[in-house]
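Quick heads-up: it's one chain on its own, the form predicted on its own, in structure tokens.
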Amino acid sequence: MTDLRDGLDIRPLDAGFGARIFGLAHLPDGRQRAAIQAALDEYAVVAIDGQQLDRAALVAFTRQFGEPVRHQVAEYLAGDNPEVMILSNNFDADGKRLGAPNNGIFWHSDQIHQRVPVNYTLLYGHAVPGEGGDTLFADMRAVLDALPAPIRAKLEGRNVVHSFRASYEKNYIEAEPLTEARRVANPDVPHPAFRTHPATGRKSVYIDPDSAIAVEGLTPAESDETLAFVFDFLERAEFVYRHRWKRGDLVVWDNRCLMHRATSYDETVERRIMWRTQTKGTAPF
């Protein structure tokens, strides 16, 4: 079913979350804005069509939807433009990495482990491999509507601490180490383990593989397990959507709601450039 508006054609995709969008030729005006923040209220996931953007014009894009705000692993940020992190398997002339191998492999919510985490991720594919580097999404809305119930006592009103280190030592293993000072300026975080969309009213499980170490008021036991049945749980295939990438798409996600993560390709073989931002967050609730 096609959904226009605005000039803009927004199309449901089949996973029963996630939206298509054709018809965006220049920078959204206040009309199409509107349109696209509507189009993510109630999809979470847009994956807009055919643009061709330079990287100001993707911090511009970016700024439509909050204020940007820079990724803490530093040395990935453009020069030009530092609101932009670079996702890329090609080195420079000197055989410097031009950008972030392939990390991200866990589920996980863009920034979950501070205490204010970011609100949208835009990502753009400027350059994408012809096979593989997929990017899946989880539908955490419709996970914690499927909880068993047994599980969700256990989780509800109850809080999942989060680990940045446990996040950038399993993603960025070619990065700077993380230093003691960086570990004390980024400590463990406790957030809701259902948290509530301040736009929609609607409560999804936020909780991810990637940085979450204990639920709190639980044994290490009970934790361990009701963690391990959340993970397992969430890809299944009626909770997932897997965008595969073309060349001009700029992908923009709620990590309010959503979980995801990039599937490998053949670095030897595929070329990958992707542009990446991020808006700033309000702490969950």
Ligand code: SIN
Given for the second form:
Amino acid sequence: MTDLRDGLDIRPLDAGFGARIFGLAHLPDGRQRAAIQAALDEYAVVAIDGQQLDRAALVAFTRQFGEPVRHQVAEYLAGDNPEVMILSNNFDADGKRLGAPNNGIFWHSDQIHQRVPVNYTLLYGHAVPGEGGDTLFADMRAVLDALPAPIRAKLEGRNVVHSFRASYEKNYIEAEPLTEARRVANPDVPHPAFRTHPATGRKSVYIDPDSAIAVEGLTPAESDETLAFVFDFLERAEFVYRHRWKRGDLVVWDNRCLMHRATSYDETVERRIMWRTQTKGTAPF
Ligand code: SIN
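Switch over from the form predicted on its own to the form predicted in complex with the named molecule, please.
Below, the chain from earlier opens the complete complex, with every other chain and molecule after it.
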């Protein structure tokens, strides 16, 4: 079914969440911005087809959906537009990495290990592999609706502790080890296991395998067992949408109700260069 809003052709996906958007030929005007915002509230992730953005245009696009915030792993920020983080397996002529090569390979919600995580992430396919390098999304609202009652009861009303260190050690294996100063600047943070979306009022599971280390108030054994169950459960096919990239896709998602992860590709033959921005969020409740 196609939904035409302000010149945009918005096509919901079969996955039960997510939509593709066609017909956007320039930076969205006010009405198009509102239509994309409404699609995000409804579908949580939108893939906007056929964009031709440079990094400054990506930042301008990002501003339409909130205040851009810099990623705290500064090594991979673009020199010309530091609001943009570069994810890439590419090197410059001197052999220096041009982007983070392994970022996002575990299911996560962006910046969940910060006291105030981000709302939206925008990811632009500047160069995409012919095969592989897809991005997976899990609808954590549907995960909550389907969670078995005993697991739900264990998590209801509890906080889960998230660790920047745990996340860094998984995602930046090629980079410098985390310094003590950086660890202290990014302490562990608790967030509610079930988060309420401030705009839609819908609740979702807000726990990710990338950085969640403990459920407060459970014994270590109970906590490990509960987290392991959730990590396994969210991967079930009925909760997941796989985005297969085309060059010029701009994918925007809402970290308050989705998890996502990158998938592998043959790095010896393929080139993947993605530009990523994120918008300022609010403390989860
Ligand atoms: C991310 O986790 O932010 C990026 C995902 C991807 O590169 O597919």
